[in-house]
Amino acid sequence: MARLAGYETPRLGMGTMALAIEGRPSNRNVAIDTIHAALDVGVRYLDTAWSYYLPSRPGTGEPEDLGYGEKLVYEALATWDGPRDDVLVATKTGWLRTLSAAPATSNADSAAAPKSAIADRTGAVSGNNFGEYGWQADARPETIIHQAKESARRLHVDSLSLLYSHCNDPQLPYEDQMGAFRRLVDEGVVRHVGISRVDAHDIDIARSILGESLIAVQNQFSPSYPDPDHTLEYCAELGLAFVCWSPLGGFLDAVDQRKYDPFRKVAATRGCSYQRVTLAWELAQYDHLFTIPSARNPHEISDSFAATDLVLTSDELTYLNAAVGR
């Protein structure tokens, strides 16, 4: 257990992107059941985002399911019979989903296209004849403020417990982006702020503007992406929480599965999944590190949460750290 945004919570939460974007369960009840399963096994941190939805037509215009991820989290909590007030819900702002125009393909090409979405290395996802799904930064102050207030309405709260900046928008100074978060805190719309996809310089800028309101950095971290900028160590130095996104490599990007072979080796001796070993290894890196694996069904999140009870030996940690170059 650790403290985050005023909540005492296990350090393994649940990311909900897989339940809301391309590849999500076609049956909404499966997604609700998966969140319920997470809460039932002990998860008390749910991570969502304004941009967790599936564009229904080309561009970034208003899709029919705008807000899908946030609405899903609210619905799951509203229909859960556990202690809802103990659950930290974090969301993010400053990113949009995109869908390119449908590509011109021949009938033969269409017939040969896979029925499921295929991830490329940039994070864009191609799907059948619908073009490519992707992401677009929009962290203009007016966008941040508007989206934050929309998120609060969708989650049915007076103020957001934890709101992340989803990215550092390269189109405008980071100081301007953080200024919008400062305003949201001052107005009471947001109680605590996190930042994502950032380096040490960005962290310093955010701290200078947000002060103690900044409590967390959410960056990619896994055996296949072991934090080459060392932001985890910088967070430890500053006393900030470090939250891992894509802790198992992610499902939109191509992943070098060979990086997980040492974890499979340890898992074989432990009689558990390599994903569980991976998450336990991450939790051992820093006592204020949180990891938020996604899941598409109850089994996946139950297996992931079991990592909170898996204590790796010093020899196992030394072996795994050496394998990933830490």
Ligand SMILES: NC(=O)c1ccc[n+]([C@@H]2O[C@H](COP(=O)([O-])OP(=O)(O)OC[C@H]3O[C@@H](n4cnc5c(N)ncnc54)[C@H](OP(=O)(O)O)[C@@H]3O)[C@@H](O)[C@H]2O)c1
Second form
Amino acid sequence: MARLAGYETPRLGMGTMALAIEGRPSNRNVAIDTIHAALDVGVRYLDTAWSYYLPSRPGTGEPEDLGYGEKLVYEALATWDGPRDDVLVATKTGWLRTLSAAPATSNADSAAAPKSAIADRTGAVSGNNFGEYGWQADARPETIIHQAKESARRLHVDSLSLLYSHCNDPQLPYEDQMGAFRRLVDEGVVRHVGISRVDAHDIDIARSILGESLIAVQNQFSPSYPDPDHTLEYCAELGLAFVCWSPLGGFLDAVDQRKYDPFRKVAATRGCSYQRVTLAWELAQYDHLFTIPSARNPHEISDSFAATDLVLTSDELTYLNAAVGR
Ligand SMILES: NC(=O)c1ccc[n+]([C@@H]2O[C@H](COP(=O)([O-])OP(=O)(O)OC[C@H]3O[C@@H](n4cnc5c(N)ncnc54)[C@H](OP(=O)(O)O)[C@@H]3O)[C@@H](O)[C@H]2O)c1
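Based on the form predicted alone presented above, generate the structure block for the form predicted together with this ligand.
The complete assembly is shown below, putting the previous chain first.
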């Protein structure tokens, strides 16, 4: 257990992106059941975002699907008979979904997307196995403030426990984006702030503007993307929480499966899934690291959550760290 945004939570939460975007279960009840299964096994941190929805026409989306992911999380909590006040719901803002008329070639919220791929606010960046869906940064202060209030309304809360800036919108100074989050904190709309897809320089800017309100950095981290910029170490130095996105390599784009072979090897000796070993390895990197795997069915999240009980030996950790190059 660890403390995050005022909640005592296991360090393995659940990312709900796969339940809300392309490839999501066609039956909404399966998504609700998956979140219930997560909560039943002990998950107390659910990660969602403004942008977890699907536009249905070319452009930035049809109103009926906007907020799908946040509404799903709210509905799952409202219909769960456990201690829902113990559950931290974190959301993110500053990104939209797009649907392009023609197939394209890269995907922004995916493991493989370079930072530059999310740069274009004037048009969709899109395309992968799922076709023409894309993402678009929009972190103008007025957008952030408006969307944060809508997220609070959709989640039925007076203030958001933890709101992430989803990305650094390259069309705006980061100072201006962080200034909007400062205002949200000052107005009581947001209690704690996180930032995502950032480097050390971004972290410094955010800290200088947000001070103690900045508590978490959510960056990509997995055996196939082991944080080459060492932002995890920087968070440890500053005492910030580090939250791993796409901790199993993500599901939108193909990853180099060979990177997971050492984890398969350890898993074979442990008699468990390599995903569980991967998550346990991540948890061992830093005592204020949280990992938020996606799942599209109850079995996967139950299997993943068991990583919180899997203590890898120092030999196993040495072997896996060396294999990953950490
Ligand atoms: N801040 C950002 O920009 C950003 C970007 C990406 C993701 N995220 C966050 O990170 C969360 C997780 O990332 P992700 O959705 O990209 O993928 P992920 O957690 O890396 O998981 C990828 C896939 O692995 C499979 N899986 C999960 N647990 C498993 C298990 N125990 N055994 C076997 N297979 C398992 C599932 O695929 P199948 O369903 O196909 O089996 C899952 O969709 C998201 O939900 C989101 O909250 C944030």
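Treat the numbers as computed from the prediction; the structure is a model and nothing was measured. In this text, rigid core is short for the largest set of C-alphas that superpose within 1.5 Å between two forms. Numbering follows the first chain given and starts at 1.
A.B. asks: Just checking, between the two forms and with the core aligned, does D287 shift 2 Å or more at the CA?
C.D. replies: No.
A.B. asks: Superposing on the rigid core, do we see a C-alpha displacement of 2 Å or more at G61 between the two forms?
C.D. replies: The answer is yes; the displacement is at least 2 Å.
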